[in-house]
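A lone chain, given as structure tokens: the form predicted alone.
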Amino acid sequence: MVGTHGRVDAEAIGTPIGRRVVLGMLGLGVAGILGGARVQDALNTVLSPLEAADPTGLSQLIPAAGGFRIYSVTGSLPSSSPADYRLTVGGMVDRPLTLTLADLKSMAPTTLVKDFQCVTGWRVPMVHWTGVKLSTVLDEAGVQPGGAALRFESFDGTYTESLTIDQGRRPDVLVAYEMLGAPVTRQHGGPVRMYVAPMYGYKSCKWLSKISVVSKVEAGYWERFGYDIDGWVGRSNGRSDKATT
């Protein structure tokens, strides 16, 4: 996953796949997470020839090492040009903001080299990320008393995510505009996406369009289907005991 789960982008691997199939991959995902890189590398060795001959793309849902899987909950990839991109910051803030990509790039940049871990088990190690610390954006807007949480919205029109204010102020949480040494692509959630380093990828909202400061944490898209709200890598299995699907 890269930020979201759901139907897999047809452009990336073929026919879109429903969320129930993605949820069904969690058993293999746990094996990949618990087994670490050796298990993932072994899966990758077995799966590479299968993926090449697989017209459905289903094999690419299986956790493997070394590459991203591109997911979209809408079954398509939304698009915004760098010139047209806008990020709004509002809610319980003193100074509501509308930021262009140039505005974000004018703020003090931060670069991280961190793994990207999907809740379904696959992992991409040592990804280079560049962007603005979310805390910097929040300071620019001015969080009002009582603002205890953050809501993120995607310009796909469907996906949402959340963090507490304290989580959002961690130094390893970015509003990212570069990854892998280049601008964030449309496939990876660009021009701008969240990157929440210590949590599973579903917390890193792709195609970021809006950040709202709110009074309490609101369940995001996948949390409404049973995923843990606090998706810490290694401290959460992604799915909570309250899962209903």
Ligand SMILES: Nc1nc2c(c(=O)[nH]1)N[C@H]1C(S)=C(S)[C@@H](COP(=O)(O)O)O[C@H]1N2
Second form
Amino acid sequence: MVGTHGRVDAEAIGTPIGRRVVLGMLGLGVAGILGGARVQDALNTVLSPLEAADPTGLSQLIPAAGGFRIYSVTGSLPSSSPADYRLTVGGMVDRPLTLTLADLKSMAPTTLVKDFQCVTGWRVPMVHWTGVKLSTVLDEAGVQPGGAALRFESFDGTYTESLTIDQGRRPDVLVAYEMLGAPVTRQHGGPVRMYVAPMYGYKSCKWLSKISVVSKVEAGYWERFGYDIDGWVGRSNGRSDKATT
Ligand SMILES: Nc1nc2c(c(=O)[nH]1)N[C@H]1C(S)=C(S)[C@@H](COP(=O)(O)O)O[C@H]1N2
Ligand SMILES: [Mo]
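Having gone through the form predicted alone, I am curious about the other one (the form predicted in complex with the named molecule); can you provide its structure?
Expanding to the full complex; the earlier chain stays at the top.
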């Protein structure tokens, strides 16, 4: 565990308070996983201009394969074993669901090979993803009239995301249990995460625990800091306020 204190966010980094938050996180948590000798390196990494332009996570503090960076706004990596994992589907549905990982795997699988693009600029080309189409899960639950949007929750206790129902029914939106040809790792949001292929990475909620059908879109975690709710790659610069940072 990195620790449960502190949070790295766009508002905090680059301000004196933000640096204190980051320093606090390093002192209390990252020192624990990296060991003292590397704390200064981690510190330099966090306070570099590159890091300031990439505020959404734990970049380079946790090693990641294949060009990915590991992001967690809580500063920790929550854990759920495959056996204990549950995905609940509720809100405006005819049949509320509690799905195990085995339940998800018993539903028709879809594999996509597509890029993963973070709004801060990094991109991993041609990633293999396997899971269940979100539309399949929605059909299983039965969306009630007036159910116009979706709210996603993470078992990190903090992160949320949103889509319209129409966006959520696209065939390239997956409830994913495999990534990079293997079960989704804890670092990448396993056992189950969202993969919203046409949108920036922040739309793909990691450590997925709950999907609710709701009447209208509610801004997700990063959207409350100014990122676009409709985060289409290439059609959005990611920032609804047109900030240049
Ligand atoms: N629960 C949760 N989901 C999240 C995030 C997060 O911090 N917490 N970060 C988002 C962002 S900004 C990106 S780019 C991707 C990063 O996925 P990765 O950590 O597997 O590289 O996860 C998205 N989903
Ligand atoms: Mo991101």
